[in-house]
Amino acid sequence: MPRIRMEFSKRDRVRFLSHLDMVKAFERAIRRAGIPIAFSEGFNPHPKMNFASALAVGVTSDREYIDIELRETMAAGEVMSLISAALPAGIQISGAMAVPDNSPALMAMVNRAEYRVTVPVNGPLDTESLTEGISRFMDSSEVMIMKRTKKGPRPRNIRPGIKKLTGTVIGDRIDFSILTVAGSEGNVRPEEVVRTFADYLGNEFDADLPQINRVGLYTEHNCRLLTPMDMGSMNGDTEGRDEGGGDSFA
């Protein structure tokens, strides 16, 4: 069946929608737009649509991804236009493309997530001191947290899952840029990173109420970060989107 991949953003006015709310919003928009979406078989058929990764309540995002399967062929640009007009304000589709049937599922593809996290500063802290603290923190082999599991709290070392951490002091706040593992490799949440770093630094900033924006989701490939749109364009049609060459990282 034809598959359409779309890239979309979740802005501040819908930041408190849960993942289930987002699923319902797209289902309603697809239905209102008259898109011939395919349904699963069985006693409780549901639309064949898959998101790359669930987004936590209160978190905004620049680039999220969804695949939908159609019963009949439609141009990616037409699907994008029709669904965009039916989505609630705050959810905006920025690109769409057709991808081959045999393409990996989005959730299996994504293994990196990038975040921008803003927190207030508690005391006298400048970018130089922050950078030195980050360097020491990232040189550690262990960053331990207590992870809730079905068998109760368990210690977990999240340091291998923190791929990048940088920060800049701007007035009375810090803007962090964080790259973590995601998907089948495990998930490290950005709030876990800033809270453990706050403890490490002696609580010179307030990590209790971080403002979190997911900048993007990626596949790490040959030391480059490729978006699902980049991966799809390797074999598929690029109609309805701007070309992107992936982001490099150290």
Given for the second form:
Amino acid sequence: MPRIRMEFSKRDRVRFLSHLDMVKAFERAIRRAGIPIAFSEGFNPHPKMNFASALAVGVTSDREYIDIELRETMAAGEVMSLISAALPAGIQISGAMAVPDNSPALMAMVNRAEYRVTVPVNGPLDTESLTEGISRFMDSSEVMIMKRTKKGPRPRNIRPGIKKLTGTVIGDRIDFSILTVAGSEGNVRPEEVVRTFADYLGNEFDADLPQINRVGLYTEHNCRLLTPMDMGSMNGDTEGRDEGGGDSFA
Amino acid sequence: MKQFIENRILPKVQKPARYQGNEWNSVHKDWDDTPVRMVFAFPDVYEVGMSHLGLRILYHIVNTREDTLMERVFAPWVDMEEQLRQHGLPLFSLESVRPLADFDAIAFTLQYEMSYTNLLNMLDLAGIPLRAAQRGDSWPLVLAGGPTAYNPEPLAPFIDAFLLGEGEEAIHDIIGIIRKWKQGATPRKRSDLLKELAGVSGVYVPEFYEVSYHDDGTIKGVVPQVSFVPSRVTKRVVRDLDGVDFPTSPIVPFMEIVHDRIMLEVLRGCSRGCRFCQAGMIYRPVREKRPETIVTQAENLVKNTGYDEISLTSLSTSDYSCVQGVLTSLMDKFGSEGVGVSLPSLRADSFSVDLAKEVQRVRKTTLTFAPEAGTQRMRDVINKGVTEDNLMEAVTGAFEAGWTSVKLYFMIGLPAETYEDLDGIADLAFKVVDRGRDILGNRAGRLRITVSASSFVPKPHTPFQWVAQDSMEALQEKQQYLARKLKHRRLVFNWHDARLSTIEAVFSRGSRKVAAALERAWACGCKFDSWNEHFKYDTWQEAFRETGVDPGFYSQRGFALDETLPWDHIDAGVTKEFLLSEYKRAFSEEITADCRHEECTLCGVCQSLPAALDLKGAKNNAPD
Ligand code: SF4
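Provide the structure of the form predicted together with its partner chain, given the form predicted alone shown above.
Below is the entire complex, every chain and molecule, led by the chain shown above.
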């Protein structure tokens, strides 16, 4: 069955939607748009669609991904323009492509997530001392957090999951850039990184209400970060691809 | 304010999507370019309020007008209230994030008595004086409508004007008056506006009526104080359901709500005549939509919302005279698109089970029936036209079709109830269990029968409006009795909090005097009373004591048949003579037929209102 992969953003106006809300928003937009989506077999058929990764409530994103399966062929560009008109403000499609039937599921593919996290600074702090603090923090082999689990709080070392951390002081705030493991390799949440780093630095900034934006989702492949669109175009067509959007990555 | 709420408040509350107001199909109009601004206020949380069809209808009708905007507000959940109070922020509308006080009118809907404290709390959070008498010329007009407005008196001091009956047409009259008043000479006087509104058919302005009392606290009279209001206010009713505007682009919430699907109204009213049921009296006459209207509306609704389920709503959808044809057309049309049809309210008979079989490919859901009482005698008293045979045929059909769980609704504390009637509930439940076992055979392990017992609350404008409610202790005893009898592996018994039902009865049948207790209870922290975790029974009792209101006077007292009732100046179309005759027939265990299938029983509605029984697939018995 034809499969279409789309790249989309989730902006401020919809940042409080849960993953389930997003799933339903897409389901309904697809029906409004009249896209011939395929349904699963069985007693309780549901539309065949898969997201790359769930996004936490309150977090915006520049690049998320969804695959939908169609019951009849439709050009990726047409799917994109139809669904764009039916999506609520705040969710915007930036690219669409047909991907081969047999390409791996989004979920199984993505193993890195990149975030930008903005927090207010509490005292005098400049980029230089921040950077110095970060490199000391990153030198440690253990960054412990208490993880809430079904069996109560459990300690967990998140340091191996933090692949990159940089920060810049801009006026009275800090912009962090964080690369973490995601998906099949486990998840480290950006607010956990910022929280533990704030504790480490002695609360020189306020990690209580961080503004979090996901910059992208990737597959690390031979030390390069490839987006799901890159992965999909390795042997698929790229019709409907929005030029200039979605093809830059770290 | 908008930025602050989005960045500082919403991240801290549960379910921030409750307060966002930018859902698909929500309407955002230019504030400055729109002369009349209204906000629809639902005194419960978003998930409950957004499931209410009346909101969808009025929101659509008002926003279709160029000269008016209607936004929404719901009772903020306690965490949000805490944030608002802590930051000194007023309650705001969802669409434009504006303080409620900026609007010309706030229109509350009254769906159940136990939401009244939320109504007061919302006014307070908006910084608006609670009592109408304290609101000067610059405050918004506070309107209220909905089923419990049929006894407006407990809320009379707080509401400027009530609308009785259906709002689709009346809302235009009201907006017209507000608009004219706003364009009129300044300074604008609120009293002029109220005077104009009181002239609209169906509008009741309580401050123009004075209530006098006998020494014993019963009512001497409710008398107009001015010449320009009627002595009785008659409800509004729409004649032709096909002709009124029905929203086909309703708001599609982002978060899950209680009824998260298309709600397509197929008929209005019910004339089965259950004697405890207020809806069955106040929404008369029965008016059906044409099948073609329903199918066209369904098509547009699916296209405009993207929902995957169409619920055909009404008080009793298996009573729709064209239900079979409509179901078939809808399933033919949408089956292949993954859109299902559901029937929320079914009679307890085999016809209804056949319908359910048709629409449900999966027998996962529970089938619900409401025999309401356990013995034929009691069902005759309440005029529930269901026999044990009907019910047994229905459950047999259900089990044979593969359903394994069935829910049975009963009411306890009904007039003239004895313990034999309670035994009857248990007997019936066990018969259903036995039948289930026989039919399900080796799947009987999955059998689950849920028995749900609510407590009778006497409601205005029903044949049982005069009847005393059981005491709380009596109700609790009956609940315990049933709980003991219904102990069985295959049975689940649940019941409603009797304490809540007794307070509900006070506000169901109260006069203006109970308003003081309501205000006091709210001031002492009562809100979200129908949410278990927030219901404060002791605080309520204290509020009654402190304000000198004897709750039993309104709940546990049988009202005299010749007594002036607190709502006698409200005319729901059904005459007091009819209610009285039904009351008497109840106690002589005589049943009264449904005017859809037998002769008109002269309830008064079609005789006095500009509407009549209107069936599309059967002959009408209504008198001309
Ligand atoms: S007046 Fe007659 S036909 Fe009309 S609703 Fe009443 S009983 Fe039915």
